[in-house]
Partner chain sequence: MDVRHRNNVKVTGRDDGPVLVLAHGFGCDQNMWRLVVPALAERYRLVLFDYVGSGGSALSAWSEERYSSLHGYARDVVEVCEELDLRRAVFVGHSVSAMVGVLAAQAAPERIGALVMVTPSPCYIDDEEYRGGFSTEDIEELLASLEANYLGWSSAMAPVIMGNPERPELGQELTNSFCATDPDIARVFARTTFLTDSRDDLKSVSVPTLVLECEQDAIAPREVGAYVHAAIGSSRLVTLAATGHCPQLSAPEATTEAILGFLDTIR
Amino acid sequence: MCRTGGVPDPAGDEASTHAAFTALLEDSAEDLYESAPCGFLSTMMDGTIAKINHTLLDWLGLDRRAVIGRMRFTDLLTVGGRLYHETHFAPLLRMQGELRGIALEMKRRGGGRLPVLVSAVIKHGVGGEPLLIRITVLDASDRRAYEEELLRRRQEAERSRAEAERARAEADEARRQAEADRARLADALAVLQRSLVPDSLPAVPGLETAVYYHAASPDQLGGDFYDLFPVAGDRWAFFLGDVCGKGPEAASLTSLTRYTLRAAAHHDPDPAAALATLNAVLHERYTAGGNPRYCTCVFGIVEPGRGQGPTTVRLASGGHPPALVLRADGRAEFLPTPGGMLVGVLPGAPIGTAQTVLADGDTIVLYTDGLTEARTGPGRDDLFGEDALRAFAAEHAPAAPHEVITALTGLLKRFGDGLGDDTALLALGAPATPSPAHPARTS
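Just the chain, alone, in the form predicted on its own, possible?
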């Protein structure tokens, strides 16, 4: 009905809506049972199916005539479902009279499986005797898929966690192995390094000695070397130097250099002759073959005075920094060896020579360029240099060899990370004459 002017009558709309709901509610109970969104079936107490709705038949792909009175509820279940029914479902139902939301699997025509949630209740007669079992079946496919997805994600997470833990364990083991390998390498390198430079110097009558070696890296062989050994008469040969490079090749060159100088000194103890022999050997072995290898070196012969005269020192140098002499009167001066060239570069490389006398209390110091080329300053942009070294020595003169080496060792430590190269120090000194007022103590 409409009002004047074509406007709909509200009373008419309400009547139409009520009529529509009434039509919906006129479905029969049988239609609701057969077309319900869940499965329904009723069985006898022995499980024989007495009634089943169309929804469940459609899910399972079964014909009603093949089911009613011919199949039991357990016939609709998978093997696993039947086992669970016999061991859990049926006993609990008999004891409790009802069950809610039990997960089972039902068979589909063609071999498929339908995951379901089953609820069951026993209907009793007037006298309380059980008559039949009413069962409701809900399709749990989506829930099962969701649960399987959750399980899969959890398993993936557990695998990822296990893989992460395994990777962490492998990384820890690799780190421990690397540390062990590094320790073994450091031990091996230390042993090899000791074979290239002596741990201590021999006792020399009438001469005081001290030595120190700083390795820039415990993982790499250095190229600095030194030695002190007797030659003919009361003379002692000594040398200190630095080969090019680091690692195994430097170690090989160091070994060749040390043994060549030792052999040359026993053959001819003249310092220049010893370095000339070393130059010829290195040039023939390396440079002439297209693989130039060289070193800087100071070689010397010292004849201790033993209190009966001055101690004389003769030096020859091949491109090495000048020796430093700390005098007993407090002076510090370099002993230049001009003209000396790197050993091994040219077949007849020039060699610089020098000679000095050590009075009682004088000390001569040999060093490698790791000392003078140490980086200093806030930005590590400056080299320590020879002038600073001479000033440092003057502050400590006069000093016995072990005192000089102790002071220089402290200086090296103060350089910190500015000391980037190996450094070898060797000091030889004529013992100071004891003052009459302070005679030497005896043990």
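As the structure is a computational prediction, the values presented were derived from the model and not from experiment. Residue numbers count along the first chain shown, from 1. For the two forms, the rigid core is made up of the largest set of C-alpha atoms that agree within 1.5 Å on superposition. Compared with the form predicted together with the partner chain:
- Core-superposed comparison between these two forms: the CA of residue 258 stays below a 2 Å shift.
- Residue 392: CA moves less than 2 Å between these two forms after rigid-core fitting.
- Shown in the overlay between these two forms, fitted on the rigid core, is a CA shift at residue 246 smaller than 2 Å.
Let's see the other form, the form predicted together with the partner chain, since the form predicted on its own is already up.
Nothing else is written out below except the one chain.
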């Protein structure tokens, strides 16, 4: 082996180490005890302090004379530290003979607290009897600060989690509330809808009746309406129509229309007069105020023959598609009411009228344009239309009201998505084999 430059002479190294050891040896054990970077104390088995080092006295701001023989170890501790000492530290020490690294808190003069880590060991006499307790105290301020930071972080995390949970609970509650509101609204809509059209048609002596209503959207109030009710004598009034717009505004217009027509029919059972009244009311209520609202409507008066005469029908129409009549002989024809105009748009708007006689087995059908405007192809102009409707009716004539309605209902179903609008159907017919007590039929 060759020595090379740069490596220190081992002899010189030894010399400097030796000098350091000498300096250390001059550091007396007593001085080390008193000035060590940790606290030392010894107590009797009952906790009375017999010996304590300068470091610990200095940390706590205590005078040796006030401590030795006068204070117990627990007197140095905070209340929390004392409690822990009594319930854990002392019992464990007694059982085990030693303890290491217990976190406690000591009181400082002036009220401060010193977090410490304490280790303790019992010194036994030659006979094995416990003599005294030796205790080492380490300053744990830095460690405590670190632990407190960890604790604070954990609490923050828990708080954030709690807030997130609360927010989620609130969102759940809001959703439940919204669902409940929607259910209540749906109930209210259903009640309103029932006020716009009758639950069922009354039985009319000497007349068969049938009706069908298709709502385009289950959560929207319909804009179509119909009614059938008795007026003076043996006559019955009926109407069917379609208001503009949709939703609640259409519903309020429908409501006004229905009750206006009912009142007007009792006042003057002339169909054109009833529609004229409705026109005046709607015009005054809406259009004159700059908010045009209108409806199309067919209003009729029927006087069943009941086997003693012809069943007569008089109609008035404001801008509504013409009524359809299925004759007992198999023909189907429209009953035009030319000249009529939307109801409610112009003051004194013209009203078209028509009348017909229903022979036994004849049926008259009123409908809204949901039927004729139903799309039958991809284009917007591929509509079912009036010609096709008349052809369809001719195929089914003759037919009693419930048969016509059943056939048309089937047709509507076949339209599928092509049926984009509300559709109302009302059919009245003179029974093919008249009987005074013939029950009315509805479907």
